[in-house]
Each structure stands twice: as structure tokens, then as C-alpha cells.
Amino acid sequence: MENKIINLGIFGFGCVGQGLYEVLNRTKGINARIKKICIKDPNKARPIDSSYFTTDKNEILEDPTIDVVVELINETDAAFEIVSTALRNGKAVVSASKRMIAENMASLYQLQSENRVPFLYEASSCASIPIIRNLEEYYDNDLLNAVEGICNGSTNYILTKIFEENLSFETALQQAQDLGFAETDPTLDIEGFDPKFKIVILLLHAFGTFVKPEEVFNFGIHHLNDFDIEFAKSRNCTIKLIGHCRRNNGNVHAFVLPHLVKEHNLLYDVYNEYNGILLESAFTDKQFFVGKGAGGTATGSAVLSDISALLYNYRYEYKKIKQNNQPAFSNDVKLKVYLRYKSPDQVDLTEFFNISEKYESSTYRYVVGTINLQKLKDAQWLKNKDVNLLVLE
């Protein structure tokens, strides 16, 4: 595609579509035009010419002119329809749907080696970071250990305010939602799905390693209280939700899990709507990788960057699947945590190998000790209200 205009058929005009075209029109150099956006709604006032809008998706995906589909809408199921359809018809795709993308990995996989098309998807990762070309182009051997970091804005920028201005919850959910880091319906982020669908996809990236979102655990930070707080500052810790992956003994495990996070931590200092993900890999040690996680532009700058990639042919090679020495996964592994609750009968502290340290007062209570991962996967007592987790370093 090299020297000439591509064609682009765009399916959403959100928070991400809008950004786009911001970015889009103040970019020098990258030869993309928007031909037709895809929306629901005809009658919603939009900042650009209505002609550019229309609500049927055969005007984009049937437009033998259109180069590239780009989809950015919120719907799993018919996002999943358009990439696959516009796949099928040779079409190169870009999509920023991190839950989309995670559920169907392995057909999306097959339906680009089936129709040889491209499709680029840097902008469902972690916004304006390139770690997916990271982990494709520059740890494309298999001496990576270990892939782990802050890959929700939203919640990074709840906890910012949380623990930098002593805002409530409630408070530093309402701002974000107000500065468009936060859906109206917060669940995804605050309960650990956003960064869990993230996680999946760099699996894949990192290992080589298919993993259905089911399979991996997550909890957010919707049970967090100020004891919980208080607790984390009497140990001159922050919290943050890390999404987490490594490589142990021919296994890899990863998880989404609320951390006591110290000062020498370099996430310590990733904040507001900020992502930083660490890589550790066996001759480099550790590698940190910082930028915006949330907002229009930034996740419109990272759509933009897959739309240039494709001017030069790129597409990802998935070279850790073809060097099929792939870890298997699995959820065997011990993690050291915080355990807070109200009264014993909402835990089974049975589960614990060991426990190193107990309090107990009329209003709550909690142990420090450590516990196998599929034994809190398993746990049903992580879904009281009353009941909160914290990974200890």
C-alpha cells in the first residue's frame, strides 16, 4: 500500500473514532483519508459532516475502494461480525476491541492466516504504549519471563485520586467517568475484565500461549475500603491493579489481582490515567514502558500508528506460535496476600499453606499469608462485598 492514499471505512464514532480523526487531521505525512463512518444513531449531533455517516455496514465492508476497516465499537458479538467479515473479504483490519479481540483469539488468528490480510490491533493493549509491536519485534525470541503492569487507566487514575488527593472512591469514579476514562457502566474496569482481556492479548504476543478470559482470574478494586487504604499507607505502599503474566518451569500463569505496590516499584509512579508495563526478560532484566492509557487521542494515536504500519505492508508475524515451544498455562502457582473481612464465617482460611500475620478488631479483621492462585479463582467468598484482596510484593 506504499505511496498511495488508503481508503478508510471507519465503524464507530465514540470517544476512540473521534480521536482518531483528530489525530488524523493534524498528522503530516500518512496518506489515509476517511471515506464512510458506520454509526447507530443518524440523528446524533456529531462535530463533523453528516455525509461521512451512514448506518449501513455494506457501504463500508462491500466497497471493493475501501482499503482498510477500522472498528471501534463497543459491541463484542457485532464488532467480532465486522472484523471477521471484512477479513473474509480481503480486507485489512485495525480494531481497538480489547474484549472482542480476547474472546475470539484463536478464529481471528485463523481468519487472517486463511485470507492473508493484516490485522492490527496495537490500540486494544494499552492505549498509546506500542507493546504489542515490542513484543513482536524486539522480544520475538523466547527468553521473556515475565510481562506485568498497570493496563487500565481508568482504575490508575480512581486510585491516583484516591491516595494523592484522599478523594473517596465514589468522588475519583465520578471525575473519571466525567473525563471520558470511565464508562457509564464502570464494571469492566473496576472489576479487573478491562485489563484481564488486555492480558490475554499479550499472552499471546509474549508466549505464544492461547487463553481464554475465563481461564484467567480477576479482581478489581470494587471491594477496596479505608481500612484497606489505611492499611496500604501504615506499609508506605500505594495500590494499583496489575495485570499479570509469567513464565515458570515450561508453564506460564497470569492474573489480574489489586497490589500493595512500593516506593523502588517503578509502577509507584505511574499515575492518573497512565499505563506502565514492565518486560523482564533474560538478558535484559527489566525493560518499563510509560504512557496515556485512556482517552481519545491517545488510543486514536495508536490506531493511526497501525493505519501507517499497513502503508509498509506490516502485519504481525506471531513468531512465538511458530517457534511452537509455547507454555502451557495454568493457575499453579502460590501468590503472597492480604486478606480482609468482617467475621470468619465469609473466609475459609483453610486454603491459606501459611499464615504469617493476623488482626482482629469489632469492625474488621484480616490475615497476610499465602495462597495457591486456582484456590482464589475457585474462591467463592471473594464475591462478599465485605471480603477484599490485596497481592503483597
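What I would like now is the form predicted together with L-homoserine (HSE), since the data block earlier showed the form predicted alone; can you produce it?
Next comes a single chain, given without company.
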């Protein structure tokens, strides 16, 4: 696509679509222009000229002059339909839809190789942090041991406001929604589903292993209460929602769980909607990437970077898949956790390997102990709002 102007067909004109529009307008050096934007509601007031818009997806998908389809919509099934049709029609695709990508990873991989067209999705994982491209290009060997970090801007914003400004959970969540960080359904953020989709994508690019989102355990910050916050502060810790995947004896495990984080941890100082990703590899030890993980222009800039990469025919090579020595996915790993509850019948402490600390009062109880990740994934008792879990470093 060198030396030509790329015609873009965009699906969706919400927070990220408008962010992309702004970033594109302010970036002089890129040979790309928006030809059409497909939206759902033609009656909604839009900040740009109505001639851009259509409600007919085929005006983009069937237009031979459109080179790149940019998919930025909310609905997972519709997004997959658009992306797969575009790839079948030979169009390069850029997407930011983490859920759609994580849930359809294997099919999307196959569609790319069958149709020999690029599909880029840097914005899907940590918005402005170029983590997928780094995993693909720089860490294209098998020396990577772990990828972990904060990959949800909304929950990091909420936790920052709670710990730094004593705001209530509800007020902080409302702010994250007003600022355009949260998902349309914010339970995806606060229950840890959104960061799980991102971890599933990163795991593929880091280790070459396809994992279905339902295989990965996620528990968010939706049960957090003042008692937990005081517990964290009493140990000179903050709380961060961390997505984690680590290679271990030929296997790889992954999860998204709230963690007690001490000041020496690089993730401690990742505030507000910023994300932070720590990579650990055999010879370089730890490397740290940080940047805005949510918001229209931050995410739009990653989308634009993908569009720009298409100009020099960039595509993911999925080298880790092709190396053919992928670790198998497993939830068999021990975690040291704090488990808070109200009454003993709400939890099953026999699931623990050992308990090193026990606390009881008239209001709350907690234990600190070691438990297998698979046991946590299967535990029905964690659904009780009176029960909360934090991983200890």
C-alpha cells in the first residue's frame, strides 16, 4: 500500500471512533482519509458532516475503493461478522474490540491465513501501549517467562480515586463512565472480564497458546469494601487489578485478580486510567511498559498506528504459534491470598493447602493462606458479595 492514500471505512463512531477522527485530523504525515462511517442510529446528533455516515454496512464492505475496514463497535457478534466479511472480501482490518477478538481468536487467525490479509488490533489490549507489536517483533523467541500488569483503565482509575482521594467506589465509577473509560456495561470492567479478554490476546502473542476466555479465572473489584481497603493500608499496600500469565514447567497459567501491591512494585505507581505491563524474560529480567489504557484519543492513536503500519504492509506473523512449542494452558498453580468474609459458613477453608493468618471480629473475618487457582475458579462461594479475595505478593 506504499505511496497511496488509504481509504478507510469505519464501523462505529463512539468514544474510540471520534478519538480516531481527531487523531487522524491532527496527524499530518499519514496518507489516510475516512471515506465512510457506518453507524447504527442515523438520528443521533454527530459532531461531523452527515455525508460521512451510512447505516448500510455494505457501503463499506462492498466498496472496492475502501482499502481498510476499521471496526470500533460495541456488539461482539456484529463486530465478528463485519471483521470476517471484510477479511473474506480481501480488505485489511483494524479493530479495537477485545472481547470479539479474544472470543474468536482461532477463527480470526485462520481467516487471516486463508485470505492473506492483515488484521491488526493493537488498541484492543492496552490502548496506547504498543504491547502486541513488541511481543510480536522484539520478543519473538521463547525466552519470555511472564506478562503481567494493569490492563483495565477504568478499574485502575477507580482504585486510584479510592486510595489517593478517598472517593467512594460509586463516585469513582461514575467518573470513569463520564470520562469514556468504562465499557457500556461497566460490570465487564469491575468484574475483571475486560482485562481478561486482553490477557487472552496477550497470552497468544507472548506464548503462542490459544486460550478461550472461559478457561481463565477473573475476579474483579466488585466485592471490595472499606475493611479490605484498611487491611491494604495497614500493610502499606495499595490494591491493583492485575492480569497475569506465566510460563511454568511446560505450561502457562493466567488469571485476572485484585492484588495487594507494595510500594517497590512498579505497578504501584500506575495511576488513573494508565495501564502498566511488566514483561519478564530469561536474560533481561523485568521490563516495564506504561501508558494510557483507555480514552478516545489514546485508543484512537493506537488504531492510527495500525493503519499507518498497513502502509508498509505490516502484519502479525504469530511467530510463537509457528515455533510449535507452545506451553499448554493450566490453572494448576498455588496462590497466596487474603480471603475476607462475614461468617464461616460463607467460605470453604478446607480448600486451602495452609492458612498462615486468621482474624475474627464481630463484623468481618479473614484468613491468609495458599490455595490452588483451579479451586478459586470453581468456588461458588466467591459469588457471595460478603466474600472478597486479594492476592498477596
